[in-house]
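In the block that follows, a single chain appears as structure tokens, in the form predicted alone.
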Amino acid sequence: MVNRYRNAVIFGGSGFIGRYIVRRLAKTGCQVVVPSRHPGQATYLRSAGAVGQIVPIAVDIHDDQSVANAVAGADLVINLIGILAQSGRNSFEAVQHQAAARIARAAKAAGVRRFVQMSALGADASSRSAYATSKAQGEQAVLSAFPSATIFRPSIVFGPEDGFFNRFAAMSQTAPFLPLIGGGNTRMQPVYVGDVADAIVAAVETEGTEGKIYELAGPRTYTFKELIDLTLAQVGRPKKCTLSLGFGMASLLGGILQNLPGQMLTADQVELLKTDNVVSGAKPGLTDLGVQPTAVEVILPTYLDKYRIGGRFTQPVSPAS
């Protein structure tokens, strides 16, 4: 891999997707700075590079000067910061719109060569979902400040540390059933986290990707129900352990649960599930960056086995059970 950058700054680098990108960029030999509210929680990343190569630092993404200090001297900035639920001052508007704009402005002012913004499939300024609206506004703000930015819109990202399959697998250990919101008919194209990281690194290492929007998805489309069934099969529970829950009831339930610790479900997440999370076909994707998408069925057994009834070395049940 060619070392095109000396100093990379990755906002959200200690998160689920970020750790994979940090490791890949460290292999190119560049210095990687990981700004974080809690830099102590990012120290585990240091082992992914040489001594002193990966540097966690403190940053307040709501403060112009703090962000400017973080990107000073960088030639590559990647913004992966995102939230699935709002809490306190970390609203969708503040984190996924205003903070994205602030980081892009600071990067441009600092003379950064390349900027990458992580968005999401379904980003839509006219959506009834505050999450989807803020993602779209974040894209627009980034491109306004940094027109050559490269934007990525992944579907649900899966991998050992994900918050989708792990959540439902954990729930299956104690809950009598798993909810199929909207009947489980929403279509999705889960994309492997390693493929997302490979795509981002390929984009910043390749000329001609500037200013483009990429839609990242796996090789197959599933319904929400099919993904829940795959999860149940891996943990050794039959498919009958599900319960269909209409959007109206789910929204009411989300309105209650979003105010409780953990925010297991929010009304906005229910709103998101009303729209399919699949590629449009109008934008370039993984294969355009030389990345072959990995199937869910290949990866799930490598990390959901820890939730399996009887232990990880028992055989999973057939998806047809």
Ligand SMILES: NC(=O)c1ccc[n+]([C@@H]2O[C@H](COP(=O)([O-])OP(=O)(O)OC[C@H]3O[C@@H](n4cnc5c(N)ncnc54)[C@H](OP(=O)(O)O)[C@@H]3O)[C@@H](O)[C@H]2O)c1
Contents of the next structure:
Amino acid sequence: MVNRYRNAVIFGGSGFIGRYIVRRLAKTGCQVVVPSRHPGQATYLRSAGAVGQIVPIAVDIHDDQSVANAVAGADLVINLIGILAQSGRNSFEAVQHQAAARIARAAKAAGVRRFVQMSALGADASSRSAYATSKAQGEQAVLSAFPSATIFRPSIVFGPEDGFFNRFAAMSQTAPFLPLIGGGNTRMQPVYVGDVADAIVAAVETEGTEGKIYELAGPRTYTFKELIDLTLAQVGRPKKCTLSLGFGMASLLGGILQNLPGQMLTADQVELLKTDNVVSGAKPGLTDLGVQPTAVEVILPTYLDKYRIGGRFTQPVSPAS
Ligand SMILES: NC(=O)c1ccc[n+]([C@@H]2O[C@H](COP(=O)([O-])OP(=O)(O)OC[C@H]3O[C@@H](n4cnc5c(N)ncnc54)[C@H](OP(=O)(O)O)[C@@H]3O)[C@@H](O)[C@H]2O)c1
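Swap state to the form predicted together with the ligand from the form predicted alone:
Below is the whole assembly, all chains and molecules, this chain first.
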């Protein structure tokens, strides 16, 4: 039997992954509320539904009453809120642990039927990375407030608006080289954003996914260096335009850059790169939800072509050159 929802509330629905989930849920006919710090910046989502179907609202995720107001009347709540760098009161602990707990508690109190929590591969309460520990604590807090919640742990997510391939492709246009942190040996399994959204929608529509943790990954494992080489090939630069940067030096650099506007790199991100970002094999994944993983090589050319030297109609160079 397919579960249908009348009122979905998607925290973080204005972000990269969120917009794909908002669009898919809107197609099922449900009302979609998107709580955001900047609801004005989320109005672009409205065109994905009928008039009045997608509604951005203001929320303060650090405030119980504000969160309770946001989830009132919902039958489905999805929490996608996450940050890669801390600033001010938006620490990993406050955003990825305490706010996740607050949203799950409010959803339970409001009688919400289904809850989805977006975590990440590498979530680990004993990690030296504050990002990874807060994701693990967020999972635990959500499950204790809302035991039937479904948790998703994706590897790096790619797609037209991603922060990984776009960042390195943009950097390659001006920087003389791209940094291979830790020598570029960290292993990753990039997963396509459309597949992540399909998996989440499939999970909430299907009985038997409650209380489970899904690890979401693409069809192949790559090293960080291989992903940088793929990016360089797409933008038409030879793969020798890279520089190996040891973890120690990268951590020092991150410690400086994290205090500058834009926070291009943080020491915590360097810490994360010390651990492979691949599935454990012990948890269900995309195919268990009926989703066939899409290869990076199929999608990258469709959005990295805008960075290509000589214009988007020139041919990418071979990654082997
Ligand atoms: N992208 C990846 O490669 C990847 C990999 C693994 C896991 N994830 C997880 O997937 C989730 C979504 O990631 P994404 O790539 O879509 O990130 P994103 O584009 O940065 O979106 C993050 C969302 O979180 C919201 N948010 C952040 N801080 C907030 C705060 N203090 N109050 C209210 N809203 C806040 C933002 O909303 P406003 O700014 O509009 O308020 C935005 O909608 C995150 O939990 C992330 O950790 C992502």
